[in-house]
Amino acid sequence: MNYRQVSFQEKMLELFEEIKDEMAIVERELQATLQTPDPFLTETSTHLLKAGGKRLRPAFSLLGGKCANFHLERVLPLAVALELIHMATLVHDDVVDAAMTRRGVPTIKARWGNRISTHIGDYLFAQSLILIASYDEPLIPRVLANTSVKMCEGEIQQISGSFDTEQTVKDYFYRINRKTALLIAASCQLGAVACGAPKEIHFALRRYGHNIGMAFQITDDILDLVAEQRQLGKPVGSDLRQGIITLPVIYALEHSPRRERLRTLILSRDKNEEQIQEAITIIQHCGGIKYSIEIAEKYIWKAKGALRNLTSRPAKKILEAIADFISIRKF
């Protein structure tokens, strides 16, 4: 199948064929975890779940487990907890960003307001803690606790750095490592840990997850500038509208002959469509997109290198295929 003719969701379903039965069980367990005697709490907490999603983090935990002595019952609580943590961040993000739709449906914020959204995000995270507490292996709660703290640091850094055109590449990497890469790294690593993998295996999977997470976020940031709106499911240039400074923008601010005009456009808090398109054109013409693609490719190369010494099995091949797909995906 040609990668460029399918959506990200469709390609992931194809790549996850090996774990489709386990993923179906994860989905059922997610639903069961969020069923409560309170109809309103059940409705609000399952709202985002029903909108669908890629379920990347649970999938990575299953694939990590399949690189070791896989038993679904050992990974299942972790897989569900990882998705709940991710969902909690999305619910809170929608409050911060005043987002009215996600995955094509109204957000919890849009349906029930900020107060309910904030508490639902907290509730989802608290439910994940119950699941994580079921593990005797201390590395699992320790890694997830540290990851959760760093994810908050990344979010706060993004908010405090909004419209800051003095940000550096180092600042950007700090942010996306915490916002995206760390939870993917933990997912890959801890799935293997839950199945008794030795350090050399779960450390290799953590390195893979970190590099995949970095490449995934850089690619997302590129697509925000070059994909079509119908492919993204949100307006092109959303990051520019919110003052979020991404890698292509940082490169353009350093190298474009029109860097001062770009700076002026970024600093405007009320950009119109014409200004967004002008900013995107400046970024593209100076090589900001090309540079960012090259950086993402380096992370992909490092991710595949991390798998080199793992025993050859179907899960390893899937992880390699995911890396290849992320490197060429269009949306």
Contents of the next structure:
There are 2 protein chains.
Amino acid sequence: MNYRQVSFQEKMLELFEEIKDEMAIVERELQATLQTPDPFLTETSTHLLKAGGKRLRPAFSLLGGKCANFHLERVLPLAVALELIHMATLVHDDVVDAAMTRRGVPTIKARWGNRISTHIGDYLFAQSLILIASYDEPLIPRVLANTSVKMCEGEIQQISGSFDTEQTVKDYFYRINRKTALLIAASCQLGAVACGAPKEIHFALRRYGHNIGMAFQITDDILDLVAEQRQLGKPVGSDLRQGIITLPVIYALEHSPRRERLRTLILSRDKNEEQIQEAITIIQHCGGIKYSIEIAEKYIWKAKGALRNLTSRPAKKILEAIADFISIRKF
Amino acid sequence: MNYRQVSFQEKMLELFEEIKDEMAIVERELQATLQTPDPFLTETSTHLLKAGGKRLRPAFSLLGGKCANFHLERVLPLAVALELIHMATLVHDDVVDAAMTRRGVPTIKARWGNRISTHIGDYLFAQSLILIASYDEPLIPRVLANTSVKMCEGEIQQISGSFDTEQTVKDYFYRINRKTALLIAASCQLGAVACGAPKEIHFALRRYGHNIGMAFQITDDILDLVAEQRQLGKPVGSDLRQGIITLPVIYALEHSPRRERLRTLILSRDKNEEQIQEAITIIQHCGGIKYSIEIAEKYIWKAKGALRNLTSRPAKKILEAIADFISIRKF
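Instead of the form predicted on its own shown above, give the structure for the form predicted together with a further copy of the same chain, please.
Then the entire complex follows, led off by the chain already shown.
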């Protein structure tokens, strides 16, 4: 297989050209929301923000809004809230996994410890609630409240299911839907809701977001096994190290002739580099990567299908281009 | 000084006699909200719930509602949400402080580790959002969003201000308002809001709740220094151990002739039992406890004053009785 190197960040910027002015305003609003009179609070809460990030969820909400009667001021609080929710989950993930770097810089946990990061995660999330509470449209807080509960369920399932080699493809889909797809679905849908879209439009966008989110996470899970460390910004095989069983692994545990050896490798708590490489080789040789790429492609096809009945406009074209981009990215 | 032993739990039950049927329904609803098809999630998320607790915030919301046009079904989601928010903060506090028991049983952190408790705290909080999002009255989500942000600010200030012997009474009031008073104020106010109370009633209840909350926290901070371990359910002087500087300590650091010795004792990171006792003696001898009791009494007086213009009814009498009870409890 040939893993093409594409700079994700650059390609995304290209796709987001159409909304780059609005994205700059989202960025300024994010900064402004986290300015407080307490210098320590401002420093800790903007730490992750300053490290950058793709701002995928705000972008999806803007594009969702652009499939309806777009007014920036209607989507802006939502766009900022979505990124705050996402950042809150990242900060709490860092508490949990004892991660020491994220987006190339030391994590809040690494710099200030678990106590501060727990509360900064809570703080970022709480700030999002103020923005969400500014909407009169009840669907926005309701969808986000449900999404938040399900995201936590996904995190807990990921922990209780770690190192569990009996889990099924169904368990995996349940988990990545909660971990990734639901918030992206909500971003696409609620951007449109904020701009007064009728049901048939915001439901279609939700379906698009769900399928894109699923494809996105499957792709990420594949890259964790086959990308270059430099490209990934973290060591290859970090899911295997943490006992997180992803789609290629589940496939290999069912289909590889060396599945017993793979199980042993996965269950070993202290894997060395060589064991990680051996596990990856087993997964690749039995077609676990190829199978997962096919599943991701199916989700991308469904995502594009969800847009079918939407009026043709620049935002729709970008959403389609994002789908195409995810399908080719890095392999 | 004579520290009378009163069973807090029993006295509270007596005060809550008027609302005991409603409180039983709140309890059932709390249980029902946390039932899920995932046995591990249900077990971890109901762990703290099962350990009991006074359910003060639900009780305040019911009493607030009873100062207006009370209908249980209008207050119930709020009452449950308030306890979930409170429990979420307790679970996250346990991550932070590495506490091993709470309410006499092992904490979630002690039983399942930091990873699970971080996500269970998030989960409990997210569940509260579903309940809050069911209200059409926008004041309810707005007040609770603002309260949540400020509660986090208080937690962060408590951490960044720990072992800081320069902090002032003003810093202390800022912190305990955020840590305790705001959520109690919101409980009293929003119970009334949920039952359609006009501004003058729910604002008065908010003022009552604020002042009761302040008195409550000051009393707790006094008890941490002077109660019996058995009565407290945790070792005496635990705030001193963690470097949390409370009102009696701030007073002593300003007024005690032995303030330099006290400062040294506070700044020592590994205090033994003897040093804790020596610090407490210094605080008591210079009148730090007496001063703090007087401040708590002032808040109680203000709390009762806030109720002055409310129509006389059983709920008002109970709120007054709670104020009186806090003022005498345990000293």
